[in-house]
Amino acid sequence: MRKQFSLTVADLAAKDDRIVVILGDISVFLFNDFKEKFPNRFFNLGICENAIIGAAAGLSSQGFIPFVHTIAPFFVDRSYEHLKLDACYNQFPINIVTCGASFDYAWDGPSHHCYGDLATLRLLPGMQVFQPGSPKEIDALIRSQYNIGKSNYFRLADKPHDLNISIESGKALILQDKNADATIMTAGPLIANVLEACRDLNVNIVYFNTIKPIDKAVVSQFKHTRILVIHDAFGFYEAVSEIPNLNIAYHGLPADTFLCSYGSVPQIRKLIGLDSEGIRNTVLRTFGDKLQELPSIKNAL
């Protein structure tokens, strides 16, 4: 998903000398042709987060489009009230493309774990929070909102999806609608281990790349069903569920409580449930007699 991101800022900036990159010394080398077509339109500040969202501001304040980028805690956490005051505050608009949320980066410890930064980001006025699932899902809403005179959170995952998903903006896709009194709703990569446990089971499965501005048409469409969110970082669930009149509950991050074992995301997941099993499971224990199994491709063959 970065090389993704690099290939279309760079596409996009020669087309439109406004877009200028900030670094936070990563992803640097993925932006080296980028920085040889236009060298005064790129800039590499080091571990310096607060100054970066602070100069793409004053970039963003006289007509240029930021694209800036680092590893999620580093800005989200370290720089929120810069980007509280500096962007959105001033309704100067910038684009934030990070990598390594959630525990994408587990085998760094709790410092480089990212899991509140929808949650938080969502809170923002003047906002804009996507979490694409896969490359082309980055493509696509990074060419259609970069431009749109708000302030966008990217989230990058370096476990990314390999569905062939056609998504817009804003909207939610209905994967799956069987007319079921369950319902899964997901976002991001996750969607993957998501369609993988519920692949024969009869529930109705939504999925969002948009965080903010919430697809509240498409929830409402299944209120009258149960719902379970299912996601692996905090701030989807809070967005969903402040519709009202849901019958809703959530299955993901453990509540209160630092993930400190080391390893692969998928490690990770299969530790806190959310691997394809996990999610079965859960899906079965919370849905009970209102979840009726339909037979399996592989037991029909």
The other form holds:
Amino acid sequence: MRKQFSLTVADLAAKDDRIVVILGDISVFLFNDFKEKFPNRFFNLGICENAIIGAAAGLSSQGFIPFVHTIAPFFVDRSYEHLKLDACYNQFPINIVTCGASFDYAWDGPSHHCYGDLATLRLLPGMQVFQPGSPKEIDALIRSQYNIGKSNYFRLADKPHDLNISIESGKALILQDKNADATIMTAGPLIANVLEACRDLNVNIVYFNTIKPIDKAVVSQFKHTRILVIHDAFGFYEAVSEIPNLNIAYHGLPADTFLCSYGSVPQIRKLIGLDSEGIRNTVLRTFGDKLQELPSIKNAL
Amino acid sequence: MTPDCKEIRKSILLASQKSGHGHIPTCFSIVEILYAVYSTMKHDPSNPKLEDRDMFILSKGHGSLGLYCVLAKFGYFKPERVHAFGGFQSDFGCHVDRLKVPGVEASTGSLGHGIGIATGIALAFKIKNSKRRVFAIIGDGESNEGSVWEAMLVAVDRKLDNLTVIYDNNQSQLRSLQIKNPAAHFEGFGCAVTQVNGHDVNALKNELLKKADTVKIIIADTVKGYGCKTFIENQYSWHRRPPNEAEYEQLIKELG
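To test you: the structure above is the form predicted alone. What is the structure of the form predicted in complex with its partner chain?
Full complex below, order starting with the chain above.
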């Protein structure tokens, strides 16, 4: 996805000389071509996220369209106030593109995890929030959103899904409609696990890559069903839950704890029940006779 | 003190007394700086969005009342409008809002933000090969914030000789984290540094007009509450307090 991000931005920059790229000293090799073609619109400013967001806002104020890029926790957690004030409050829109969110860098531990990006950024007025699941999706989302006068957060994933699905930017996609009274909603690459787990079950499946604005119309189509949000971050469930009168539950990250286990993304997913087997078990249990409490996994973390 | 700067201080006192808001001592420390900047840079009060104007960013956003009164003095709006300072539905908040006040280029308040935006604007002018310049005032207290120094790293690395930062050295942090030799700090970062009396308009103007080959820092030695003995002798109690009518009369007398 990172490669697609760089290709998409380079392609757009050839036609739109307002585009500038600012890196926080990551993905530099992916932008060699961009740097060569547009040397005065490429800046690797170093490891200074607060200055990067401020500078991007300043560039935006003069008509440029900045793309800023580094690892999720450093922009979102460290520089949240700069996003809030420099970009959003000032109405100097910028495009923020991150990698490593949730536990994509599972082996690095909590300092490099970021499960709260979607939850916190969606609270900022004027900020749109996207979690594309594949290179095709990030390409479409950037092309459709980068210059609409709002700040955009694009969360890239290290392990995209490889499903052949087409989702319209800003919309949710009903992948499976069995007219069932149970519906699963998910976002981003985890859709691959969800489909593998539930394809043969009598459940509806709805896929999102736009967290804000959430597609209320599609969610509302399923408000007469019991909804289970399965997701590997915070924020998506909360966005769906704001639609009134839903019978809704969440399966995903454990509340109020850090994921301190190292390893790979599949290993952490398995640990917290987000591998295909864990998802299937949870779905079967949740949509049994009554909504059951999920077993605590805190002790295993 | 020049007559114009005295008049600006009086308008600050009046707006604060009428509105019941204001960080007056910190505003008084930057009156000459603001006056010198607006006397030097290219701008047009009758056309605040003039295309090739220079830009000023008040990074120490709580000096808002000082900026409003200087903008009024230069003709951006009538001074009476500032009497609604901090009031319900007023355009003139206790921190500046670029979408409400003509001449304000960035909304600031929380410290350590305006300087990053100013750096980005200077970078934008470089990309466009524009001769436009950017000026920013930062506070010595504000410079406790790490983001100020991040911005300096970037500004020096990018040789932003179109950015001039005036450091209001009003000793506001004597009781906490004082930066004892700011010139040495900025020199260490690679900035072009000069130091002047921050209440000498001509000295400030001379420094503002000088060219440098990288980001320029003017350490402006100032006094919180300059011009009023009451403020200077009681800085902490007056940090964020408007004068009542009797105090207002006394302060006007002290200004002379």
